[in-house]
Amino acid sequence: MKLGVLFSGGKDSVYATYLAGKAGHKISCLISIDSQNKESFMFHTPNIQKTKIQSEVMNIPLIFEKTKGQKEIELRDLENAIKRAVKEYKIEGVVTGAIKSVYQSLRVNEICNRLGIECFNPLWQKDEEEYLEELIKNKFKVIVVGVFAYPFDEKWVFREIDKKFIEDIIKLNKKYKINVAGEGGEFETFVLNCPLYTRELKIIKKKIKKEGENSFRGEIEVQ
């Protein structure tokens, strides 16, 4: 089946995409939305222009548009985008990387519904613990590029996701109820390299902003 991924660049989607194409579906494009809404329900926001090089090097062809995010209002630019898609290059169905968002689930399976097309949820209450290992174990290099809520601090920021990381967020999640996955927005993560790419993409510059006592945002270059 021909499918879109909505596309990110961080860890889900990435990943999502590439169980997709295990299981035999072609990806046709991935979708992105730039919202300018950085408390956005719906989208992943930073880095979000990277994901750009990310389809160059998937050689995967990329469907790009922008939101001022507003929400419900939000959903319509990604109907609009979905429609593009459907219209350009004939997918059949949308890739989400929704682990346990009902949020973001129900309304993306909404928009499919009116569409008349499937959507798959490959990642749908995947354990998040064995996620993580699953990606260490499937090669995926994964950097962490923001960090929300309490106790993270920016010690956090560009930390890959390794054996460590794992121990270390596992202890969050008990002590704190941290999200192992950062599925709560508790953090945002970019994909480096992963069996998907035709080569790694190597950050050149990078800085950290600060937005909240918790709340830190790494921004990258990367090529």
Contents of the next structure:
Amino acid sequence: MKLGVLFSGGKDSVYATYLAGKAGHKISCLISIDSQNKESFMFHTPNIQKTKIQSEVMNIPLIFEKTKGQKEIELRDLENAIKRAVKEYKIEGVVTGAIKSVYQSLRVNEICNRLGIECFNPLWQKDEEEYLEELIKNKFKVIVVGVFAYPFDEKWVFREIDKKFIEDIIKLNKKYKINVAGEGGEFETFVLNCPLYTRELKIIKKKIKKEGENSFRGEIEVQ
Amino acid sequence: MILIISLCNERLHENEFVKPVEKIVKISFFTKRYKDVKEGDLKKADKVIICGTSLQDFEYTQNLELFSWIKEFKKPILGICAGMQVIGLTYGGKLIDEKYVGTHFSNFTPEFVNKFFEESESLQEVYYLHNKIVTLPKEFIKLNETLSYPTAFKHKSKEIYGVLFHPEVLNIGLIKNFVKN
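Starting from the form predicted alone, produce the coordinates for the form predicted together with its partner chain.
The next block holds the full complex; its first chain is the one shown before.
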């Protein structure tokens, strides 16, 4: 089946792409939505511009659309982007990286249903710890590009998801209920390398921006 | 031993509709696609869970003869969404268009709630993802009070249940209790 992936460049959408490909589907395009709304439940991802270079190293075309991000407008903009993918790439289904977000999953399901195409959520309800271990096992090089909850500090920004990271995040989960996979928006990630890439992305510039007491955003330039 | 049955036409959908159920059942289960279920599997199983599938997937409705075992089966069955539809169709129910994509606070009978839900209130938040529903077959009773059509039913004399919502998302206690009871 020809599929389009709702793609943010973080671990969830890249791993969902990987699973869909592994299941024998053709990934015909990636779909990225650049939301101007920092509070957006659907799309807020600070490094969304980097999906352009990720699509290049994956050799998969990218549909990149902007939205003002107001609740109903961003859903309409998403639907228009998916319609474009149906028209230009003849996709028969959409893949998302939703794990626990009922809000996101239902909205995308609703849109796909209206367009008469399939909606795949291959990470749905997945055990978070098992998931992070799978990323390592499958050679995903993932870094943290933002932390947004107590008790995170700037030392967490740019950390790679490895065994030590998993141990540390489990400790935070036990003590502070931080979601191990960052599903509650506690942290955001970027994938530098994985089996889908033709080459690893190298960070050529990085800086950390403090946005609040326990809120730090990592800005990167990659090539 | 619990037999978990997949109705998914696309294998990738099993991540979404079957694996979460496996995760809740956790131990002592085996999973089969509906086309691969053999007599030996049904003998081996103490209980059966028939999982749901995606909004657009109705492939299983073209192979209903493969579910004729349901009427002869003497052990407990739980059908989830499309699984409920399969049970209803086997017993003479009809599929009709009725879409619901979203969460909903639904009222269920006290007996059903006490037996299967973690909280004892009859009003429960559930997760629906369906384009069609199955009408209530003669041998079944409706277990929901909120909506006019059956969103949960039980066979009058057998331990056969169907739920239109997806308990693996918001009501995992229902699956745990089905396995345990």
